[in-house]
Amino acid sequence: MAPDTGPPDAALGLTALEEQVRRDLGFLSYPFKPWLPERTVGGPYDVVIVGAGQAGISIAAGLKRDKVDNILVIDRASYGQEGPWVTFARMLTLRSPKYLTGPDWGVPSLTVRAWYEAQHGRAAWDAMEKIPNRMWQDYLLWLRRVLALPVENDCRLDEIAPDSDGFRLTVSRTGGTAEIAARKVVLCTGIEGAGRWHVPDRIRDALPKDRYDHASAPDIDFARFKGRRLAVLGAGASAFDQAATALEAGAASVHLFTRRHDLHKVQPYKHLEKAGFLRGFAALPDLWRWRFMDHILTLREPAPKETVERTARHPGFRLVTGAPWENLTLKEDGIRIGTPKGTFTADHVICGTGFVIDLSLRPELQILHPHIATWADRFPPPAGEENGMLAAYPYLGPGFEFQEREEGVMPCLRNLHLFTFGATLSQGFSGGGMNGLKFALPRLIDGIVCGLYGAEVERHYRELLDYRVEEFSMDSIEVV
């Protein structure tokens, strides 16, 4: 192996590095043929992705590699601001390990690594941990621009209707709203793409708006907790991260609130990091992903180790185990909350409650929601293993797409994909995090790629009834 010989120059490692990039893709670009057929001006896109993070650039990766050229990937949020890693993810680095792979697509010289190595060197890549937030979106910017990928950044998917080739999105742009026509779409919309971010009512019903955040605010201004007192409900990573913040912008003491009496220590994702599971769950009976999925999600995923001990250096935080919140009331003084281990006094509560899985809930599925088939449709669990969280999951085809409540009356649906958390319990982990991608990547574009060429199987055979390119001339050949 040659020696490190330190960082490189940054740009001229990254534009080598680019360059490997090109040459790479070239030796894997086998089959290079189009199959789709070109698209009239304004005619439906045939794939539209709804969400630019890291799977919604991913799953564009793979279908350019499948030749599935008419595509658009659209994101709510502006340039460099998708996804959550720069918005409202506020550890300080990646949850994930940083080996894990998956946007690459297999593909050594497009890996987190070697963009990394091309800029600092392989000692520095060795010396770090876990992947800083910044770092991982600026990466995925990389990928976008390197893979010339079409993004358009500000356009907010609004809702999505049946049309007689597809779908019709009412998407809303920065000069009005927009129609755009999609023969499929994958929506990549997030943790809360399959429902939304949950404040407990008791919270909302006592208090003000300006007196309590959800965790997945992006635009908490911590400043304004310096000097005063700070309440978290929850106990899961997001939670010790916003006390970590607010107590490192100086807020006097964060209290964090857990209804258990110990805290959740074991991380079963990481028993689970087998290729066996990653890519095997999905086809297993749903007795068994049932059965899995029971467990895995009502542990509820632990805080990692560097994160509580950010929070836990300072001496302003307290934890308050077996405490859930009895009572709620405003007062002069503060927020007061009852709890069995007494009544505390905060001037600002943020909620660390994760999230609900509720289609219903979901605005741009307002006209297809009742049509979507849930696992409360077609798996009756067996007695004493009933769970109504589970239940409200939806339940997916081997392609991500969605399955009709009664079959006939929205087909539409099997064009129509779920790449977010919600995709959990029928695909294992996939959209929801790093350590699936790698193989949730392949069956979503498989699913999409079959679905395509299925939906026009008469032209392809009719095309191949035509084809009449001959591989030789006959006439340098005498015949007798």
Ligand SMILES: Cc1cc2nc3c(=O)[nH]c(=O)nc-3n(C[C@H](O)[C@H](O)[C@H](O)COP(=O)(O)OP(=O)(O)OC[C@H]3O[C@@H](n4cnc5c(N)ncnc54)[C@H](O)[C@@H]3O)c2cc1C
Given for the second form:
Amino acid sequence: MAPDTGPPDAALGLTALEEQVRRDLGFLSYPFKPWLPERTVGGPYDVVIVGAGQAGISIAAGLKRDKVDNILVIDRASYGQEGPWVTFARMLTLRSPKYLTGPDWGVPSLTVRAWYEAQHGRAAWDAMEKIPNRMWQDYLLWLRRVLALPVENDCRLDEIAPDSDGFRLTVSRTGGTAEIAARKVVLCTGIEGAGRWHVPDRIRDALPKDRYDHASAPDIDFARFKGRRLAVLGAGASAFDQAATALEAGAASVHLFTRRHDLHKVQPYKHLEKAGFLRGFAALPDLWRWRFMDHILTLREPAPKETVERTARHPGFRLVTGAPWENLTLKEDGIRIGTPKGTFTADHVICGTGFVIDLSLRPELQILHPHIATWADRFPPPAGEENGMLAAYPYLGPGFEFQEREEGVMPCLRNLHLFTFGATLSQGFSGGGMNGLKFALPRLIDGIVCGLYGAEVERHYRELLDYRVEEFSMDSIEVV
Ligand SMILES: Cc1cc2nc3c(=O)[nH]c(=O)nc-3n(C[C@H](O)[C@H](O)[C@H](O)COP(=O)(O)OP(=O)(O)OC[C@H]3O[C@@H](n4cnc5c(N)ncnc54)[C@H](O)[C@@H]3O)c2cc1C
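Swap state to the form predicted together with the named molecule from the form predicted on its own:
Let's see the whole complex now, leading with the same chain.
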């Protein structure tokens, strides 16, 4: 191994890396031939990808590798504000280990490690525990640039309607609404993209909006909590991140409440980071997919060690277990929170209560969601294994495509693909996370490409029959 000569010149390093990327992609660009017609002006895109986060960027990169170039990626966020990483993610680093891959499509020069080492050197990579959020965002923006992906920011999808070409997307852009035609659509609108971030009704009903926030709110002003008493509901990673951020901002106290009698400490995802599960889960029979996810999604993910330590080191931090909120009242001197462990008083509440899966809550799916099959429609769990939360998950096909609740009523759904956490029960770790990207992305691209090719099979067959390019001429052959 070459001795590490210390941090390289970052710009030089990146320029050299980008040259390497061009070479690698050139080496890997077979098959070269385009197979889809050029886009006609105003004509439909072959694929519109909604969301330019890690999933959207990776999907666009994967489609381009298969010469699906007539694509558009849209994102309602402005440039550089896509996803949670520099908006509402309040951990200091990613929660996942730095060695996860996926958006690189197996090209070493496209990996986050290559990008990092090109700028900071091998020793710095070895020394880095986990990737800071900002850095992960910068890596995704680099991928987007070096792969020249067609992304339009400040473009929000408001509605998807069936159309002769496939779909008519109504979007809001700077300067007004517009319509985009697409043959296929991929929804990678975030971890909560098959539902909505969840604020318990009890809190919504009892408190005015300026006395509570959800952990996914990008504009929480933590300086407000200096010297104040904060209550955080939930004990997942995001709940702890809010608590730590508030304590670092000078909050006098933070009580973090969980219904559980003990803090959940086992991370099932770590056990499952194996090729067998990550590639094989999606092909399991319904019963086994149900059983695995019933266990995993009921157990939930604990906060990472560093997050718990970051929070617990503050003297003002208190964990309140076995404390579901039974009543909530706003008094002169604060918010009264009644629990089996007694009554607590806080000045503000932050909900670390995650999201719910419910397609009817998606504005863009108001026309289509009544026709989308969920697990409740397709899988009757054995007695004793019922799980209402799981039953709401969409029942997706092998290419992450939605299925019709009633055959023949909304056939266009086969051209609408979901790549958010909502895909987890059908497809395993995939959308809404990093650890499954490496295995899930190829299945999605297979589904999209097979769909596009199959939809024009007559044309492809005709082109085959019309193909007349001769391999050699008879001119130089003496024929008797
Ligand atoms: C705080 C936090 C920390 C996390 N940390 C980790 C971690 O460390 N490791 C891990 O594996 N996973 C983590 N996750 C889970 C997951 O990896 C992230 O949620 C990740 O952002 C998912 O990537 P994505 O591309 O699917 O969604 P996002 O990155 O959320 O991107 C979705 C994009 O869609 C856009 N969008 C949404 N709706 C519309 C619309 N109607 N029109 C146009 N654009 C739209 C949004 O603006 C957003 O930019 C974390 C999640 C959160 C919330």
